[in-house]
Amino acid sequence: MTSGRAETYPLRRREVVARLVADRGELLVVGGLGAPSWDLTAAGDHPLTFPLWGAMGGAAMIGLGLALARPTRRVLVVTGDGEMLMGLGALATIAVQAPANLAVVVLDNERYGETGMQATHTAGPTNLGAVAAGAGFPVVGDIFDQAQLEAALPRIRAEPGPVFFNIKVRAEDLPLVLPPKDGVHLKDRFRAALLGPAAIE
């Protein structure tokens, strides 16, 4: 199923994520379980980042709920191809709800990174960008190199959406950089940063 091409992709996931959240301002970020959340933490742990330790397939839907609840704030979901494949129905729901303030970015290394780097369907014929377009996302793109990433960043940050970008990144085994693991702490930290300290009293 896999040709080994992902090991040669030029973009490196941690460098990509660092660019996505550089000078983030008030951006609200949801990190998909596993490597995307480790990548976000490596870029700098932040109270307005909500990393998932579980709930595989749920990152995009959590981002949708957040975007609908806070329509004046930009919401970015950073997830992986394995997790997005498990939650494909989310793309249709997001397209129907059509939150203009939501962007979903998939770090597609064509691997299940948390279970042994087995090939995902994107190592074969499955194209997540095509799925998002078919679901009804008005803004969709595929990114393969640094120039395309730089061109897409303003669209990810600001273009009315929902926005979907699939970023092909190198399949590599990286050191873990873990966010806090206490779910209550992460929830309270995010709520306080978004709504103020009174939200957790």
Contents of the next structure:
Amino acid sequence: MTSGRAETYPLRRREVVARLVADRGELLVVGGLGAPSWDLTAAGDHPLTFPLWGAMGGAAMIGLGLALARPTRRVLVVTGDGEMLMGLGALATIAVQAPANLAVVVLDNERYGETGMQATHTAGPTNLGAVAAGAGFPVVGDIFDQAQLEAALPRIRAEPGPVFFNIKVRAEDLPLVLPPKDGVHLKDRFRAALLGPAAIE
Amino acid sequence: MNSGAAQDWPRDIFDALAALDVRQVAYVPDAGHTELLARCAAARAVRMVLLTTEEEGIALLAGAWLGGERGVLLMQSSGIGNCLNMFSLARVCRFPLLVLVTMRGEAGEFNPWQLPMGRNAGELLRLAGVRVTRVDEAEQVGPAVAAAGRTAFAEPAGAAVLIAQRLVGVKSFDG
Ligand SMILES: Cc1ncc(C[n+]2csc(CCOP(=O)(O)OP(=O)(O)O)c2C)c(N)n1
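Can you now output the form predicted together with its partner chain? The one shown was the form predicted alone.
Starting with the chain above, the whole complex follows.
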């Protein structure tokens, strides 16, 4: 296990994610594989959350397809720094499409948590917020503490985007809280909840 | 309808996609898709989504389907190699995935760097659980896309149409 500054970051991912989806209303949520999806499940499994168990590098693009299909609904992607790093090009693709209703939030623990807490590029010189800004996201922010999180929450939930926030969270191993694993079930429950039961007949 | 000489297969694809109610067109450009891309870009109901790499399109179209929209993914054969792990998303969740591939690396190809994926794209798709239809005749292209799309969206499942290089034309320079 790598040690470094991330062990001392004040924000705790479970609490951050609970705040991100609190009183979620009409929010549609995509969770990046592994820990971000477990965090979302700990905050409350929901049919309008699509938690990934794979497809590493694809979370933000799933959010884009959904945001373009349902322009009147807010779409929130919650993913990890490792997952985002595998699909950095998605940030450019999203910026070109410029969906106002999409927010991408990275829980940046500077680690590949699922695979043994190895350091990611963000433990070194890489700054995902700067990448998103360079890709062309009009709204970008870095969050290190509770006050910044509180200020960002309404922007994540409502500001015309696309919105990107990188949240530095403590590198910590947490108990697994697993969502359903069957991909067809996850897809069908999402479509039924969003589009009505006829969508899965 | 086309009664003249050469069949306008890009127009036939466009008509088939319109009939399928395809709304999101995801692509990494290929010279072979030039006319189709231009037709799609001119259609008001269609959203063109330029990708940085083909695998993005698989995730995009999964999200589109979650939101109730249909899409298509356009690429050249080398793009299949960029998609392999992301095909798992479509397969495991049984998302519809309609992929139209213009082939390179076939007879007359001058660029040897196109040969590996030109030879293997079809088999890799099959291994990834995507149904594959190959078309060598211009008048087969439109019907093949219509049929592949119908099953892809009805099943739902992955379906790819591989368009032979001889229909696309053999490039004599660049990659
Ligand atoms: C294509 C692919 N490569 C590698 C893995 C292994 N893997 C699973 S989760 C993960 C780390 C994810 O890290 P991050 O997104 O930062 O999430 P964290 O657990 O740190 O919050 C990796 C490398 C995988 N599932 N798929």
